[in-house]
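Below, in structure tokens: the form predicted alone, a single chain.
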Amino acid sequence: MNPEKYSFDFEVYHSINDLSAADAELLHDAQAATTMAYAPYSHFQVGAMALLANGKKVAGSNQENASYPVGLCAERVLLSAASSLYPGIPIHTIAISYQGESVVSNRPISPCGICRQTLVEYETRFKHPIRLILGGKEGKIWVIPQSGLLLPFGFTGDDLGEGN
């Protein structure tokens, strides 16, 4: 047996004040996007803001539904909006933040499994990495250089024979 190891590097900042001005603005925008969430069941609002390669920004927020699990996460809302508003334009960076009635928004959260899969598909489709800025309303911030790093061994079109 030959064991292999998977790891990746990411940046950790102690507060939003340690980010570049552009990254801090994008995270502030994601924090503001949490107010657009429709989360009457979980009371957990997630906001995401993307900076596209053309310099435009697109927001997304989670949208729940009484018929669980048919709600949509902020990241997938954002990716759908970006594809519809700016077809063919890759996303450079996405900032993701959250707030909730019963949680303290003081640490980064990470996309769920479905969103990780969707982000990998988006990166593959555009052949362009999507940088992630993950942070709450305060506290540490993680900057991940490529969203696909969060889903090692992801399922892609290559698995369906599309890359052959």
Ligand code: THU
Contents of the next structure:
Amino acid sequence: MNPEKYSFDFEVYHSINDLSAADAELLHDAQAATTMAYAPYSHFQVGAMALLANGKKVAGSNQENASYPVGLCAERVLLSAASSLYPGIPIHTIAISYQGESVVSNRPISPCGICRQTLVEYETRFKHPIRLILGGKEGKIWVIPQSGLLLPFGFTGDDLGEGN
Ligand code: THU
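Can you return the structure of this protein in the form predicted in complex with tetrahydrodeoxyuridine rather than the form predicted alone?
What follows is the whole complex; the chain from before opens it.
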């Protein structure tokens, strides 16, 4: 038996003012994108904004449904939109923020499991890390250098063998 350990490095910032101008702008965009959410059931609005390799920005927000499992998270709305609007263009960075009726938006949230799997699909597809900036409307911010770090031992197309 060989014990192994999984750990990764990420950055913690005290506030949005400590980010670079470009990162602060992207997080600000994500905060603004929360207003585009359709969340009449959870009353929890998530906003995301991506910066693509071509310099374009693409937004996403959660889109819920009366049939609850049909709803989509902001991250997957964003990834599908980016891939449709700019096919073949890698995503550099995604900022994610939120607000909610029953929460104070003063700490980072991080993507759900399905969204982590989807983010890793895009990283694998473009062989390019997707950096995440996670923060509320105020408070600490986490910068994760690569989405796949949030999904250790993830399943990818490589596991399906040659040609995938
Ligand atoms: N949600 C997101 O959009 N992104 C996340 O990272 C976590 C959760 C949405 C799904 C649902 O519409 C609402 O937040 C409450 O779970």
